[in-house]
Amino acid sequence: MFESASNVAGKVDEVFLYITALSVAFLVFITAVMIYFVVKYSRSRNPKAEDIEGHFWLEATWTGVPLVLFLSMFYFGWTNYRYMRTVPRDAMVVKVLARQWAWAFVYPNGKQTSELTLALDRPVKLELESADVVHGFFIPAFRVKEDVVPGRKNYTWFSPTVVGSYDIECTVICGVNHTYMLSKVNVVPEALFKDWYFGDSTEPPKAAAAGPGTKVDPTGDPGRGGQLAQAKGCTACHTADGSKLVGPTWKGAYGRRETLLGRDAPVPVDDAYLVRAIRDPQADVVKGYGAVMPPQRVSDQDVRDLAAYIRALP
């Protein structure tokens, strides 16, 4: 399943983890009872048939039960998506124009690119149109698809939760090249959007930190590393040993899973978290601390040096 990038991914996979669990669950014991009874009332036990006249309470139960879990799935549903409907007052309405085979996007601003900026942690709603046929617009790690349809204004809205690049896909087949349709959504600093938001620049900002997913060279050198750490005073907030200090420590970091600010799961920390962290610390904020630390300069060679010391900490 891909990382949890937006405020409505965690809701959109309670739901399907909610209703494949029921489904797994309602397979296995409907095989086990029919296979039960497969037994049970085989020939070679019962030769003679005899007739059934009814059970009540077993009818009701078989249709009760089924009814109760079908009404707990279409609430859990429901109410999803109503909030997925209802758009914040606050939210930035940028216009997303479909067309074989390519996206546009339109910011209340007059600005237009053909990736979509937004800034950190801000709803955003976006309006969608089709200037041809129908296409399906879909962002993997926000979990969110709709469907985009000539002639007819859709909607959807979310807040991007995590710093870096995501693709942007159409999900139907919308003529020769459909495979083409593709973009990003880059998620920046609030700071870096507004910068070019209300800037002369016509070039929008790429994410600052790598994506889920992103591969990062391993070939970094974990000896320079932690004098690197030394050196820009790394170590005056982070601890090797296990110890606490105004951030969490860097000892057994690697493999973990750290709970976010404003994250419903817990993420992993991997090569691409350690980018995100070092390059952009405010992005990745753990649960406990306080985002103190500032954004860093530092070279790619620093990154995969200082990201080799923190893998190679026991």
Partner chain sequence: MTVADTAHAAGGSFLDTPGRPGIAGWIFSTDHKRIAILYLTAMLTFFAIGSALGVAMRLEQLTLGETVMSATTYNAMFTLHGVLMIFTFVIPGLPAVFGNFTLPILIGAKDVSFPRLNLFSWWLFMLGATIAVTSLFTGGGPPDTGWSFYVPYSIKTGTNVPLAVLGAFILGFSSILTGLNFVTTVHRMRAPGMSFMNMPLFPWALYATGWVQIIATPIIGITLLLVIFERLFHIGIFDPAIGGDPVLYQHLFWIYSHPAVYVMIIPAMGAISEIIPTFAHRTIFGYRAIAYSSLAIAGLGSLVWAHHMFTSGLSEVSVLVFSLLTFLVAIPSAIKVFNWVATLYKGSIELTASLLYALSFIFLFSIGGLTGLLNGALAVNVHIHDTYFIVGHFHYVMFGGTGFAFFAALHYWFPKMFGKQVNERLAKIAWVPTFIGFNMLYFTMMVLGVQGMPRRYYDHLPQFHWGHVFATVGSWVLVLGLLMMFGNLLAALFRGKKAPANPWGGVTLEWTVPSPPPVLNFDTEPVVNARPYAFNPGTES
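The term rigid core refers to the maximal set of C-alpha atoms that superpose within 1.5 Å between the two forms. Given the structure is predicted, the values throughout are model-derived calculations rather than measurements. Positions refer to the first chain, counted from 1. What changes on going to the form predicted together with its partner chain:
- Core-superposed comparison between these two forms: CA of K232 displaced by 2 Å or more.
- Fitting the two forms on the rigid core leaves the C-alpha of A253 displaced by at least 2 angstroms between these two forms.
- After superposing the rigid core, the Cα of K244 is displaced by 2 Å or more between these two forms.
Please could you give me the other form, the form predicted together with its partner chain, since above is the form predicted alone?
There are no partners or other molecules in what follows, just the one chain.
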């Protein structure tokens, strides 16, 4: 849980340990002295007290020594922070798109994913953009955090140093699904990253894609549709297992008659409805849900695949 998987983690941890060690020492000392005095100078043990008003050299010492120690804490905090803000020239730039309530990552070659796949030991600069409100981009295992502020170009950088999968969390309250605005960083060896980067898949390399591969099916490819639903962040608000999140579940949705906002007669959830729901989601919202889904940037084939996926669900 205190795992340390990036080059900046050590920089953070050494300052943390320095300040914590001094703090614990001070706390133990002052508490021990306090308890000692309360016992030694209790009423019964010391009936006559003394009005000691001050002691110049003692007070000067306990002003000067903390001053020097606090300034040293500031100094190490500052120099290590400078390292964390100085981006190396060869860092790969990945755009991080934050919106209520999903993360998307756009690579230099245009690939867009819902999880951040990275090469081991290669520096990456993350350029943070928000589509709506302030979010916070946090990778605890890497000690990386920066706010994503709409209208601002915030950034952060690091090199992942241990292969594995790590949590990404949002750290600024951004609405009802703030808690579930989660993603992952997947760190893989460089060779594997290169294969994945130049390939078609928007899934992380370790997860094998289910269903048919690269053939484009004019009637829609449900396997690819399932991948898209993950990659585009749809699953942040819609489930396939019947549980209700911000949006209606897809389980059993196809063919069902739904009552829509602003319409009296129920309408069947058919292909035409699904196309409309993806392209222009605010037009026909299912009653009981808010009009919060943003329109999706998807190709015609994407829409066919997504519709096929939803149609194929039990």
